[in-house]
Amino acid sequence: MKPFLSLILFFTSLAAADLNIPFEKYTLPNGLRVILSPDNTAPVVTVYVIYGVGARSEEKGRTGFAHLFEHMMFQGSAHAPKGTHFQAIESNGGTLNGSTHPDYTDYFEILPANKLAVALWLESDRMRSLAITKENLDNQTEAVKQERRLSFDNQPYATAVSDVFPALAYKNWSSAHSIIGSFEDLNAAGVNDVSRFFRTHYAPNNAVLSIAGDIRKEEVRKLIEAYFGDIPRQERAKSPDLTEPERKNAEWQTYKDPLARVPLVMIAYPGPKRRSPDYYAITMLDVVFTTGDSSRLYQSMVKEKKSALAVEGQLGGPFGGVTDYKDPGLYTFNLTYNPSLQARQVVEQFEQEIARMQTQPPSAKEMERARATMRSFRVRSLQSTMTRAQLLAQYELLDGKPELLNSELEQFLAVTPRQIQEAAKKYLVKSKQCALEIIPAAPAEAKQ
């Protein structure tokens, strides 16, 4: 069968029937979990490595370490000196990157299938022997500071979202501190501190290696054993206590942002337990509520009342999404609103729509649109080897169930209008709400 025709038939079957993405999972003796998902429709492969360490794993006085390590991991290792990682992948026609999240840090390479061994060699060498030197630490500490200056401190809303909002939304320090970290903590970091962080968290038994694309499983198994098999496991770090006290009173805070040009209000509610029935109900509620021009909030606040310029909702926001949401977490809304109005007027209209959801469950037409949207998004996203590798690894790390890739869509689609209504009553409660009003301000007024 021609590859193009095979691809069409493959994704047509996905849209028409249950998902059936092939994969297999096994674990090396050193604890590294491996997931292989073959797809021979195109000669491309994604290598994705996820470590179970994120900003919520940091200790007091050591904020920013998770993000710092995202940078350190590209500074060379025993057999791949600084610059080798980028040069080796890009010269072989590939792309690569890494990212820091509240609960994990991940790295990936996408490249021609016949260059798979290059990515495996690079990932294994830095897992085994990252070059942690004072020169590299100083260099990347400054790089992180500069990134903060350019990407956060000099961008509208960014400082409010990264620093102010977590402290408003959470009471537990592990969740409430800045995901980026502070300059003071980065300046205080020494080589010994960073080395200990690496040994503790960047171990094979705290990682998942996921490979999706044009692979031959037996060949890949041999490569993985050769490159990763002798990396020693480490004693696992104690998981942080993320217990969050119940919110009993609504909170409101105002932040004056000299870089903002239009006002925005962030509104959040404590979210449900991951993988609970309420988790699926809230996700589908959000599709009805905020996804697309036909959603309730868009129709009401943007199109009819013209009080909002844009509406967004996300379970797991503002630093993640549905797939990597981990409780305790938030269901967060961003309302960019008409400057002629006051934030509390906009929030009042928003709460009226919540009340309507609590008394008027989604109609059959709304449910049909929501299910079609969810199905379409999932099927289209799975055309990417990157998405497949990423989701399989996330589901393994956070749930121990990579098979959710094939089964969870059914659980979203099975949510009923009544379940959505009950979830709105249970979670979108005024007393559990926190709101951060971000308003444009002159530089002299900032943060006052």
The other form holds:
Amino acid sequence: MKPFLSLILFFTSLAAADLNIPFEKYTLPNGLRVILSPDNTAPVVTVYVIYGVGARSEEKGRTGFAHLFEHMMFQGSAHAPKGTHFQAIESNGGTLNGSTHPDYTDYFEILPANKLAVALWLESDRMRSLAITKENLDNQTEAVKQERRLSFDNQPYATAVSDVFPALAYKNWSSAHSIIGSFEDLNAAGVNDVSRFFRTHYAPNNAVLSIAGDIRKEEVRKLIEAYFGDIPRQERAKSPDLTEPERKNAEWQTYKDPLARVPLVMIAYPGPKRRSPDYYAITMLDVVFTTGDSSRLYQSMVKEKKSALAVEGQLGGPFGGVTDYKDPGLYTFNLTYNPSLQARQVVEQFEQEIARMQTQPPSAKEMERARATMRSFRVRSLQSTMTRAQLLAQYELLDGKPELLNSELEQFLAVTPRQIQEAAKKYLVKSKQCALEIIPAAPAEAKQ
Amino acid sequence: MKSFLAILFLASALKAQTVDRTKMPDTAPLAPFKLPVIRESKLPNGLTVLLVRDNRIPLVTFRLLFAGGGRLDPASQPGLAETVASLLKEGTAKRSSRQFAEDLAAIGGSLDADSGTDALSVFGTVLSEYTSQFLDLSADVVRNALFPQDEIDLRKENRVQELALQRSQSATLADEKLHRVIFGNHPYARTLPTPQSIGSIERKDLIAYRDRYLTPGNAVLVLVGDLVSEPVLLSWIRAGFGSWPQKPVPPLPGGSLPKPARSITLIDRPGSAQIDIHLGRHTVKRLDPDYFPLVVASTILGGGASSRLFVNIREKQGYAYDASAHHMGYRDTSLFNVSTQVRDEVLEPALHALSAELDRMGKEPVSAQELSNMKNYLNGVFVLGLASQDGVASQLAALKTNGIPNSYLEQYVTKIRSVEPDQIQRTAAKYFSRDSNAVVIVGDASKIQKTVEKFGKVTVEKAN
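Now show me the form predicted together with its partner chain; what you just gave was the form predicted alone.
The complete assembly is shown below, putting the previous chain first.
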């Protein structure tokens, strides 16, 4: 039972928006950055490894490599042969996965705390000695193709979002190409290409190892030194030039989707610089605009005009979110809408709401709700060791400042209504807009 | 919660160890699972209250479950319960829809409702400093929802669009059909409403459902999180829910379950880029002695990335991106089902491989190593699931609503550990056999019908 006194203390600290997640950060001589965040309240630990390589690091003719590589990372290494990874984690009561993003690729294991060493053994063995063989490569090329058929080619909207939309929203090829890649490039991938990709990008000096949960720091430091300490550092790959020319004119494209049954319009504007004052302002603007049933777009388009079925906004969309947003990036909206309307009408209504935001800052009540929503999101997400490890690692990789996990909430809460209004005027401008209208095409049988 | 002594022990064990990087490190066995303290009480009107303290973060997780859910829908009106759930927040005797949304956002709360196979759930979270306001809001929706006509009209119109969206996914079609075949006339057969059934719902139907089933005696309230002292918390709960009038608890409509039998249905989806294969049957209730052997057997077959289906169908053969098996406990029975998605060219070998894995479970005993690995996996995942507030709240609420004692959670790990190879082989032979499982395949019939017919008599239906 909680004593009364601590309750009062607690309220005081919460009012100051002070959720302090303890952590320490250090770097091994080989360049591997390590973050340890102990939390001994539940016997669970998350090991999260993030590499600074993603789809935007790919070269022409090599699309899909970042994702293919994520698959290869589960195909065995010098001392953990094929099949070992899944089995070692699961037979010790854990779960695991990996995923590919535009700017990074990540891997994690969540385990009962006393099984931590198993994850360190596996992550270090594949960082040191991944088994890049012809057989593994062919097998995973097939698996990736099958994933494409399943998750993209056979799903409504997916092809439009992953292939068509980036090409519309970006001019720079690095950002504009398909995140999952083409079958032609995957077929052309040879063992040598893959080996080179591994050496440059999967090096300790291009990675962050983040561990959160029920750990004893001194012991974990020793284990990390023993497992990762002598993995050789590599020459860093040149960062891709992501420079995006300024958008001068609005663009509109229509895509007919044979699998879709309900029309959807995606709208995007180039977003602000990460961690700039505008980054915080746009995020709060988005809360006022699209988060929850009291948000402006929901009330106006779903409830009053009944033109949209659902509205979503995302700084960092369509493949990420505000925490892993990296400029040049987008502030995106998805609106599924009533099929009796035209996309142009829906976008017009959407723009009326933008105009309202540009002429009139959010009210005090709206700001109060947006701040409470922001605080609540943060508190909720931090209950899992996975989110803690993940955000600490992402902030190290993208900002070099994991401490932002503890300090950024204050910056979000400090955004003023005026800043939101100014951000709307600066970023949500018609000439910078692009829109992709995805409309249901006649089913395939009608064409035959 | 780990004791201080255990931490010291772990530390010294590690110090003595020298790291051999060539093999998997030895680690201590999984610690036994200890359920957090559950404080259970009942209000005079029959509302069951479960409280679990978790002070790690300033958050409270809320769940209020009403027994019945979708199974209480009239046979002609599937979708009634989900419509009730989706309209609870859209206007009450005290607050308009918009007022409710604003009041909820002002305390950083989230509150939603949905209706599943056996229960209608209202669930959410709130910063713990606002617990009393949140309880007031949640009591308002379940007691005073008014279902304004314009909200009903909007919901119905949008739901028909959402249905079209859902039915555009081939896995949804397969799942829907499989439930119909397996459950026949039992309410579990209905997974999705139809545009017609949604169209037929009127305000009086929603009010009748509310008045009959959203009653305190039919409900379980679970709060997990950073809770204030019990007397204070209970006084808030009574303020919100205490004067909610008691009503007789209506019986749950049952319906008999059809005898599991072999059948093959092909749903024709022209232009499909790949094929969804789902198969399954109903099995036994959660307290049946075959239940835990079935959980373990299904996991060995297709749970997680070291299961036989995943390793053989995806990793070795590359037929599919995923292949999995599940065994899910419902109130009246459980559902065993297997699902995978393959491309047209490999349909035949993939179906053979699937059958072979199902047969092998009943023909050969599992090795001690495979069994022990899978038990660790099941128990580890179970414990990880209970590390979050929502994990604890949803498990407890679902068990209580289905009349399963809280101790089930604490016994889970032990029950899994005690399953033996011969029990697995026997239950697999009985429940995984091909003559008792229904198969549903969704794909382009013009390309695959001949192949499917090699496996038996096929009923072909059009995808709608």
